[in-house]
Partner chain sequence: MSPRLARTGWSLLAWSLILLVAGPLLWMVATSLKSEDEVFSLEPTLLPVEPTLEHYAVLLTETAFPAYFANSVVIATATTTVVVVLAVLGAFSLARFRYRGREAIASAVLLCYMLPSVVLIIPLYLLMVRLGLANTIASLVIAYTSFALPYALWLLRTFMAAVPVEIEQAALIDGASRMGAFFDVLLPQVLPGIISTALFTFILAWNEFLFALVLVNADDVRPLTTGVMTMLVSGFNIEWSLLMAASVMMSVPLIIILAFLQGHLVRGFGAGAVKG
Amino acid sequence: MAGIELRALHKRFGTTDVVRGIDLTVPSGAFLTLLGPSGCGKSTLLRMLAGLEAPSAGQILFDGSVVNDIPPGRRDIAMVFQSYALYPHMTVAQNIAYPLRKRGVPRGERDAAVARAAEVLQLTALLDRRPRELSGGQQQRVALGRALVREPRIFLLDEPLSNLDATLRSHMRRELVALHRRIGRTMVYVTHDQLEAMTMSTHVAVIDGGRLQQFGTPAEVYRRPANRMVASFIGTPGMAFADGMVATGRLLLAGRPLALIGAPDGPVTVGIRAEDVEIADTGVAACVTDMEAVGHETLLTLSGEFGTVTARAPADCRLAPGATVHWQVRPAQLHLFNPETGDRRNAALSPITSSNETTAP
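In the form predicted together with its partner chain, the structure of this chain alone:
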């Protein structure tokens, strides 16, 4: 088990900076997800943790000691690749045994360990097969087995579920969480799928443009996104944004007051999550421009003078596109961002209670 610490980590390929100074400390036993859009530098970060890429600047520490110059094989880590990277000419048993063989573990012990790992992952019947004779899910389990067998201090997983179909993916998600709980090792998991990040991790690091955008628990990242990028990347459907204005203690959208606010005057970006939008008899008038039935609910796209927001409605919603509705949102659930930098702005928000200002939602 090991905690991980990154200090001003930097990686440059030729003239492009892929990772631009990341500082991060993760406690031992954490399930850390590196989350971000493709090309954000998260895989490069993982490969630096593995020792497959050397940092251009900065330090990587495992349990307080710098590992920059330690080759991958001596970092006591295991990695599951997106492509699984199974050795095609070896059987499942040989694949799983390989890390032990390289460490000079005697044959008897090796066989026992392979048998144990195979048992855990339900691979016992497949031990004599070769990778190409296995299904995607089975290959995935072999890759996990190869990582598990050595009981390393850190597990690195590079989008391991991206090649599986939807059912298998959600099954494996639960398996991985259970596995993490059982062995309690530090895991670093790279994905662009925010659902995986939300459901599996104890810690999420949102990365974009080679920089750490936010680091925290899934709940923190969801509830208090540090900036517009994090806010828009996390949550389905995505957060809606509108240009607002603060004037004399009021938050105005399209010139109309929305809430009381304790902030100086000036422009502000307002973010609204779909689940915070309530269809009501009064409030902001908007037109239903699109409806998307996703089974258990219906997503409504509402366009009005405040811009466009998404709202959740019950599956049996009777509305039709073109209908006019009213919606409300509780001021405390609004997210505010600096329109120039995109950074989160914290300000006390409260409903406008005065009875003559009826437009307040």
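Return the form predicted alone of this protein as a structure block, the form predicted together with its partner chain having already been given.
Next up is only this chain, free of partner chains and other molecules.
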């Protein structure tokens, strides 16, 4: 296993900065996901870890040793790409054994290593087949086996599940998590799919515009997003935002008191997640402008004086577009952000209980 440390890492292509001063420390044995929108720099960062791209500035360290000038073949890493790149004329066993054969590992040791990898990945019964005889999920496991058989200290995976259908992706997510638990090696996984990041990782690094926006566990990133970008990118449906104001110890939306707050007066952006919105008999009046049935529940889009929010409702919800409802949210579940920088603002929020402000949600 190996821990990874990035120090002020930069990558520039011509005049374009793709990775901008990333500092990051990844513990040994972690499953780290680099998460962000397309073009944010996450794949370039992975290629620098692999040694396929040289940093423009900064350092990459494995277990405390700088590896900037060490070529890919000597970094003791294995990389799995979006394309499986299996040799069509070779059997599964031959594909898995190929990196060992290139290194001159004796036949007996190769066979033993292939057998171990095949058992871990449930490929033992498929060792004599060729890639064309395999499903997409099976081909992906062969690509993983080819990496696993080398017993590297770090696995690098660049969107390896993106070519699979939804059912296979779900299956392979579980298999990758189980594999990580069994072998305990450091894994760095690149994706723009937040579901993959949140369900598979021990740690998530959210990247946007080449900069690290937040690093933490999936729960930390979801529950306490560091800024508005992270808050909007993490979560399905996305967080709703409204322009608020802090005045004389109260948080106001559309001029109405929402909560008591310990923060200086001034504008603030309020973030509200769908799971924290409750349809109630009293509260903020809103019109149902859209409904989306997603099987186990229905997502309601509510528009009113506080702007637009999304609420979760039971699958058998009998509301219809155009209906008027009321919603409430507990103050402790609100997220506050600086309207200029987008950074998170930490402030104590509590319900308003005075009789003259009972209209607050």
